[in-house]
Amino acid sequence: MTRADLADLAPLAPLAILAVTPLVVTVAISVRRHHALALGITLAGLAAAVAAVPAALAAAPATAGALVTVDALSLSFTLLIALGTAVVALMSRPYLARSERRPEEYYVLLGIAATGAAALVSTEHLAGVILAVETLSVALFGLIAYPRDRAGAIEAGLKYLIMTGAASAVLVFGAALLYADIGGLTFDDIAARASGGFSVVGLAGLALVIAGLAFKLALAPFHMWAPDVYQGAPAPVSALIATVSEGAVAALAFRMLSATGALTEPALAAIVAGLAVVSMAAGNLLALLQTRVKRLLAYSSVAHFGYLLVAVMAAGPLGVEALLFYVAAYFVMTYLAFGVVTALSGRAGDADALDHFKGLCWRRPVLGIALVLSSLSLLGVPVTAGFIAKLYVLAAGASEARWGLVVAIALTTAISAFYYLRLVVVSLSRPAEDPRGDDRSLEAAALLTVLVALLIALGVAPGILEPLATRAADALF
């Protein structure tokens, strides 16, 4: 193989490494079952994928057949996906060591989920979208139901299976209508049709594709079982769904809507704007009623991806920057919150009742500080990543005169103050007896400390991601 051939393959290396990693884990555990070995191979593969991104960016863009398109945008999100999956793997080790006798296959499914998410952001073809969604979904419902001795996990896995089946059916039917109308499934084919105006069949097809993606993002009104899935799934898997899975779908939605020109159609733009507003309102209002932290975070996720749709609708270079920064900040905020839940959880189940967090800042200061900072950042308090993320989205919305959406963000953020500050108050309240006697591992404390540092770093120096965002914007516009 010549040096030119290697250069041509360099952009595909991160995705290829992610795909090979679960295969290597499978072979390794077939020879010897060992938790640390499975985790080590998984982390090594994810680290290799991250290390391959700079060279891939230098050589991008590239394609592999009709289904895979790698550019700066896809590589930026592949980087976030690999780093996010590594965080979930590290969160999972003590969690699985406490509750699972055979945890090795968990890491196989984790690797497959990361591969599906990376494939989802690396395609400009609806057939590629469908294949990637199925790869991601199959791995996720296996991960959700992994604690097979817990009835809640089995129920959550079944509900996710039904949800993702409905999403896939809607997505495939929409793709079929588009193919019937334009005779192609690439984003360029759809864009060519958009320039001359969509037919009724084409509009219906695109609306169904958007609805299928809304299912995967758990946007209102497609969010009904999402809180049940979050509550029943293992805490690290809930974090994976909220970040890697939904972040990948958000990136795909941005690429598809930007590349196809779908939002030039007033009806489709109204649908997306309606999904954004309804998600902001429903997510925040329903979170007010929650006494379970995992359910609260599920409704919070509905609201946050409603905010993110404003960046998707804004498009343009500022929209790309807002999307990338918001997703990166949301990853860190969510991992902090679920990291605390994971650290407090044990064999009996996940610690997500508010009583489990009472006086946490006094009983376990690292966990308490992490939860407080995560809550404040999710609210959007200054000097945190969440504040800058919301500023980016507001700026993106204002740049395109989406004033109704900007006002909706402001009003619903004010509503969210109640339940985020309630978590802060509970954590800072008078110490109560620790209801769980789990080990206080240095591993969890170290991971949460790193995430806190990232949260503050993104809040005070948001320019860290600007070079990556600029490259991603140049790839699209």
The other form holds:
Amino acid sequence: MTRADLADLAPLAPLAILAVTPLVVTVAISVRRHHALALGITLAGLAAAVAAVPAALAAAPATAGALVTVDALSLSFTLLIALGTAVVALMSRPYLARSERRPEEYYVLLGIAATGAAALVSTEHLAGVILAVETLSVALFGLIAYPRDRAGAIEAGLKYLIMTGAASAVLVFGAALLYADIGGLTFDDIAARASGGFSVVGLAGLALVIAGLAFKLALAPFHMWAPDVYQGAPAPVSALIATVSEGAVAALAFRMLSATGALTEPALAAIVAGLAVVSMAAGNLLALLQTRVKRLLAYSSVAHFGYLLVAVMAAGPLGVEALLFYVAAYFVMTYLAFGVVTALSGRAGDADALDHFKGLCWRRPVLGIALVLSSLSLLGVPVTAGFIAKLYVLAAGASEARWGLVVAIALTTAISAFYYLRLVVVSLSRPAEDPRGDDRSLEAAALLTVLVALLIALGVAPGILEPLATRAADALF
Amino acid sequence: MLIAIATAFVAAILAPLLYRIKQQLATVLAPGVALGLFAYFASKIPQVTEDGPILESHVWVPGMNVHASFILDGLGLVFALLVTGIGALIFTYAAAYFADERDRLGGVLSIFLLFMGSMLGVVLADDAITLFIFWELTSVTSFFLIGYKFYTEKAKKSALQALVITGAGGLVLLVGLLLMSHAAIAQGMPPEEARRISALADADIQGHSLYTAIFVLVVLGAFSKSAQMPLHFWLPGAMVAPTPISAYLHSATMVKAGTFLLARLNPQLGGTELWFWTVTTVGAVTMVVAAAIAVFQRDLKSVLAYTTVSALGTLTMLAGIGTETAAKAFALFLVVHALYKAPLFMAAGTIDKKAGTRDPWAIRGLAYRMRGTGIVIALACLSMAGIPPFFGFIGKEELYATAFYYDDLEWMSTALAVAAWLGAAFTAAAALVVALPAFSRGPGGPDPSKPPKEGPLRMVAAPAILAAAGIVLGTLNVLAEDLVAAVATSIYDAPVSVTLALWHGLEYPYGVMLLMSAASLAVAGLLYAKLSSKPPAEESKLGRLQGAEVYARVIDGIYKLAGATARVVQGGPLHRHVFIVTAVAIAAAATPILMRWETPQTTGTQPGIPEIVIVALGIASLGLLIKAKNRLVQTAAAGVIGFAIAFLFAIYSGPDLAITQLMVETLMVILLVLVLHRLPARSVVHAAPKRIVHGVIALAGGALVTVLLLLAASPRYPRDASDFYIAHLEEEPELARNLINAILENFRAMDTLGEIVVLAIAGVGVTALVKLHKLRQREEGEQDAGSGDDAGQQAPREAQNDPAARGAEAGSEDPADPSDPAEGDQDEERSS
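Switch over from the form predicted alone to the form predicted in complex with the partner chain, please.
Now the full complex is given, and it begins with the chain already shown.
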């Protein structure tokens, strides 16, 4: 291969590195079973993928066959996915060390999930979407049910399997109908058809594809799996689902809706807007009743992806920026929340009841501050990343004159104050006795401190994501 | 200005860290920073009073074109001076006040500094989003301060209530401000300019069709923050906070943000009938009623809280009137109130700490044992009662003057004068209630065996400085003239000149005003004398007006709605979830079809007798399937339907497919019988209405798929795919002869392999399910035997806590529930 040929591979490098990493881990495990080694290889692979992004960005856009499209949008999200997976891996190490005898394969599955997510954001072809979604989901089944001796985890894994199966069925059926109408599955094919107006079969197909994706995003009323799965899965895996998995699907949804022009169809726009409003309302209202933190965070994620859908609907540069910022901010705040849950979880099971978090600010100041700040950010309080994210979504909604959605965001945000503040109040209240067996390692504290700094940095100087967002917007519009 | 705000925020981060290293450092840092900022703003006085406002702007969120813009004009400057100056003194006071709660002082100072920075942001902001951010930050920081005692139910509730009211008010305000820009742009103002609040004064917002909406939104935001009736109830509740916090937030600074906003937006929104009548009336009513309530409180802090509400009403009323005199009175009263209210709060805190009570009627003679605090109370109350030569007297005179110089409507002038007089009389009575018992001798004093001692120097000096400022500014009132003029200019939006004096002579209206002052003091004295002989009851019902109950109802309603949602969406077992999801998916796909109905075109083949018979047989078995109660009968009926379909394949020249279908059906029936054999005999039978709904959904699903297939098969759609396969089938003899078999075995062999793998995985999953069930049974058995296994215990506890969890548990644990395996089967069928 010549030097020039190698340079052609630069745009594919991040995805390729992500794909190779779990293979290397698998081989390494077969040679020597060692926790730190598996983690180290995974982190090295993720770091290499991150390091390959600038070169890829310089060479983008590029395609590899019909299924893979690499551009600034896909690379931005690949970057987020790789970084997010690294955070999850770091968060998982002490957790697994406490509760698992054989933690190494976990990292293989983690790597496969990251690969699936990265492939999902790097495709403009429905077949590619289906392949990537399945890669991601199969890894998640294993991750969710990883603690095999915990009935709750196995139940959650099975539930996810069944529900994802249903979602995939809907997705594939929709794709088949689209193919019947159009005779092609690339987004360009669909867009060509959209300009001339869809036939009813094509429209029904697109509606089913959107429903299938809504399943993966846990948008209400397709959200029923979320609380059970979030609660049953190990806390770091719940974080992975909320961020890497759902973030990638959101990016794909954005790309699909804007590239195919599907939202020019009033029926489809109505469906997407309906999903957004119902998710905001149901997510926030149901979260209000929760006394279990992981379930609460599950419903909170339902609501947040409802908000995010408003950005997804706003095609155009502002939509890209809103999407990218929201997802990045959501990653940080979710990792903070689940990071605290993970650090408090012992061998007996995950910290979940509100009592576990009582007086956290006094017992464990770092964890307490992390939880308080992440709650405030999830609520959208100024100076945190969550505020700017919400502002972006509001601006995106306003720019498209979708006032109904804007009002829905404002109203449901007010409702959400009650349960986010309950977390704050609980962590500030009088300390309970210290539950045994939780994580007191410096590792967790250091990770949370970095995330807190990121949360504030994004809230105070939101311009730092600007260059990436501009590139992503230029690539699409 | 951004630097000033940033300084406060950086200090807020440093304070707790410093506090950990050396406590002394933090307790010096906080007041030091506040004092430094005070000096900074004081140095800007000449520039602002002579050259006018200073503007500043920074790009903040480039993607949304959001700027952080600031303006330093007279109004902002006076507020900034109050915020930093009073801040410096209260931080000093707080360091001594929290001396016995050392572990929390670092955090409190940090949030104090955060609050100061946010408050500076509010008063300096010149951009809607900048203003909103700082506005909400003051609400959030105050949430943490009010909830200082988070372990008490009352503190939690009050903190949340204050945040909900002021935070929601902030959201409403943001919408109002954005609409204002929108209106200005619609009138032709360039967007760059319309972003600045100060520039909007040049637009004719009052004449825009959205004015009413803008007005309502902005005023709601302001009223919620400044505790105007009926949104006032959160403020007395917020008094659960430790006293330094009440002194800073709920008297001198945060609650004034609402009145600040009304003053700030007077040029943009004021001057209309709507503005005048609404704002003036609400302000006047609040002023009189809250002052009256104050007199009858049995808690020093409550007295002070209600007089604060009353003072906020006065400021609101003045902002509503909006004349030149009103602008002057606003500026004066703002400073007057801050200078007497903050020291009174601090003194109340000292008394609480040292004497252990806050009941004004239980501290008789206290002033003689706590001399310093006694002097502070005396000075501050004299100013509060409006007695010359205190600054409060000048403020009250200007208030009366506003009423007398209001000449648009004669009866309104009289009404305003009456309201002002009533407010002044009740406020003076409240001042007497605060001060006189402490100075009177007699029964009802604190425990004489334990004479309270004076607080430490810092707790006396800090309020003393402010109280002394009241008499200094009262006598040397020339000092304040320039600044008051600058504030009034900002509000009135035209140059205002101010001459302050204690003595104006006796000609009209000043003579009348003096008489009014004397009368109000006389009434106050009478009221006090009556109360002194018979103090009011402990629990006064007066304070609990409608607002609090409406709030409670709304919150209750939200929770009820949440409960209802949970019952509908999350309540049922797994098959309920599947039902909802199926219904929604069908609706999603059906919407476009129904919106643009096109009749499917059929190929036109007429069915013969055999087909009709077979289909009739299929439908009959379907009926049997639905009606039958026995599972075996149901299985057999399902099998008959499958066989009927196989015969249809055979008739329409698909023998291979028919054979495949026959095999699958046979296997399926055997498998089902095997599985059902293991399940308990109990069968779930739903009530009739539920069955009808389920039937409708099932029919809709069937209809949808039928229509979709007919549509997809109609000649309108391209058949490139089938042409491709047919052509290859003809050319290549090694392929299977039946097209569908060829697709499965030759063209898409890999896909078939994949399907088999998926089926295998599903099989493994089902095995796991069965094993899990066994595992649970064993665990439950062990638990019954008394081994107390952890995992087994968890389930019932979860089910209690969460209606959603209850449903989920029921769904997966109930072995009789057919939805689990059935759902799995459906998936495989659909995806293959």
